[in-house]
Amino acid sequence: MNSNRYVENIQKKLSKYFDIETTYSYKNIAFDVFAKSFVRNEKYMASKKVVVYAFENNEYTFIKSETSMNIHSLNRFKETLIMATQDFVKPHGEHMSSIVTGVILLENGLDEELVKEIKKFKFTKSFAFGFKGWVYVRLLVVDLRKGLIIANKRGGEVKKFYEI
């Protein structure tokens, strides 16, 4: 499967729950897809004006196509995802969680050293000891040539969604 067709399929899946922007640029990196989702849950009493409690869950997804990858481009992508946690996540009393997901589509495969780097990548941050929520990063690399998906531990949560 080529990357354009894969991106179309993923856009179709994401469009049910996400606001999608194509050809998105962030930190001088051009992404094929940027998708964001905001979910707010409230418990109210008698009237919607009387909110007992509320919480918000947000998710941001960055998808980028590459022909090949080396350790420098992988590190740059990981740093960009970490910067996105600082720029997009705004913790407040009703913020529960935010997830930043980065997906790289590779057409020429990757070597074992990069597989180890992807699997051991981890980023989690809590705000005000968790009272203002937390954020974590999912990292997935889709090897279009072999039909494999390599993910970090958090990325494994959505690995099935991104299957070819």
Given for the second form:
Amino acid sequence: MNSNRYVENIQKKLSKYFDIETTYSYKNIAFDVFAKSFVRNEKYMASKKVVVYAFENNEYTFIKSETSMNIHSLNRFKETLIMATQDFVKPHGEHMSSIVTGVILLENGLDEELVKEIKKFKFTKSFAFGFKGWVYVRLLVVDLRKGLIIANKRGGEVKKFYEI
Amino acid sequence: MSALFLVLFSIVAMLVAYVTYGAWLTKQWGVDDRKTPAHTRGDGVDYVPAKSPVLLGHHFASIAGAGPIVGPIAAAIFGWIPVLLWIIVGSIFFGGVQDYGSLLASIRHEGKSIGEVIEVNMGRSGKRLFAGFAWLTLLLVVAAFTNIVANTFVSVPEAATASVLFIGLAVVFGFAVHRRGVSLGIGSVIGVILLFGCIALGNLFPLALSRNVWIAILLGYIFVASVTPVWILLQPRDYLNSFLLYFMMAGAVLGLLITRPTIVLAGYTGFNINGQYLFPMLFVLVACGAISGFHSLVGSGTTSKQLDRESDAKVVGYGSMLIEGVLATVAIITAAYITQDQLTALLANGGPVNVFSDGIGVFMTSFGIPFTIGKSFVALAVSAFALTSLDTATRLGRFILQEFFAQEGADKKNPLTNMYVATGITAGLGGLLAVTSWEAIWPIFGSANQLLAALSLMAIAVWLKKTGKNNVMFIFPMIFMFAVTLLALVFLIRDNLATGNWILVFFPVVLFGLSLVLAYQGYVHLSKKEETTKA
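Could you present the same protein in the form predicted in complex with the partner chain, rather than the form predicted alone shown above?
Shown next: the complete complex, the earlier chain at its head.
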């Protein structure tokens, strides 16, 4: 499957839960898709105006297609995702969790070294010891040639969703 | 007499009322199939049409708490007959009319709540007055439910251990699902298994502490629960609680069907029981099972915004109240199948929850559940719901206090808007009230709730009058509820003045003043001659 077709399919799937922007740019990197989801849960009493408690869960997804990838471009992508956790996540009393998901679509596959790097990547941060929530990063690389998905541990949660 | 017969009698009475009186009300109020706010104001968030069986479930779950259990058992001191009669008559002619009417009034006012309608009529000062009334009522809820839980833990120490473990389990469950990525399905199965593990451990290691120590622990708990993030404790605890409710209801119904207990308690014990008069105390004690002001807030709050068709209001508003009447009948049976001496002993040693858990515990032995396990399970379930009421009331009290003292554009923030200070004051004052016995608190709480019922009945009667509809079905219940509230408050003031319990004098005096002001306003509106408007 080529990347255009894949992006089209994923956009359709994401559109059920996410607000989607195409041709999005962040930190001078052009992304094919930027999707964000904002979920607020409330427990109320008698009237929806009387909120007993509420919490928010956010997700930001960055999708970018590349023909090939090396360790430098991978590191740059990882750093961009970490920067996004600082720019996008605003912790407050009702903030529970935010997830930054980065997806790279690769036309030409990738070598074993990079696979190891992707799998061991980990970024989690708690705000005020978790009292103001937390954020973590998912990293997924879709090998369009082999039809494989390589993900870090957190990325594994959504591996099925990104299957070709 | 067979207890099963009483339940069947109650069910038949409610069914007949639904078909006859319910139909008459529908005709008098001109309920038709015009579009509801769920359609005309549909926004996919608050205003969403729901199928009537789904909405019936939502509405019933919202109005039925510990109230229909605690009230009828507490009132059993007058004998089971007056309690049962009030449950049946109250549900059909008082509570059902109020719930159905407030739901309809709200629909015809674009889904606005009864509180908002009252608020509009009373202006800005009225709004602050209403906030004050709500805050005082919430303090009473904190005090009453702290007492109920503390008494339950003293009388059933097995449930105390289980409850403490249950709180710990909720925290672990929340952490596993939210932070460790355990799936909700697997987490729920393990959670429910561990829940029963908590009960088993409770039976092996009962935690026997004094009532005052439990009150102190509970106040500490509600403070923490009110200020910590909800996903750590409250949200997972609420989720696991629902399983307790399902198991308890299934166990109670099955046990009752197999056991078929006989009524032993005296039908009528007297008008004056240790200085408590049947009128007005019976009508204050039995609220949720007959009429409760809180129901009108639920009906006009969320239910009215989800009603698919106007004709559904009958089954949702009137039907739910009648079902709750049947639940209250089951509660009175747990008190009535034992002798007066046994009831007095159980009430003295843990209050109504002890009576209820003891009764259901016995019923559940009929299908092989050991009594101690069954009793501590029911006590755990009821105290878990009482704990939910406690932390909900503390949070709401904190919000009201913060909002009340918040000033827009002020240079310096009022310390009372601080989360910890507002929580501390709410929990602290609630705790101060709680150290008196629950017998003293419950009637004041009941009076505040019944005052709200009288207000709702008045608001609907005024609206029906303005629209030229028959409001006769509201007049007697409204006068009756005002009389009950005012007289109950007079007795409370008199009793607490005599004992010098000034805190318990202060609350009834404030409520009494409020009742008089509002009753006068209602009289003015209802006696005024004015042109009618289209509903």
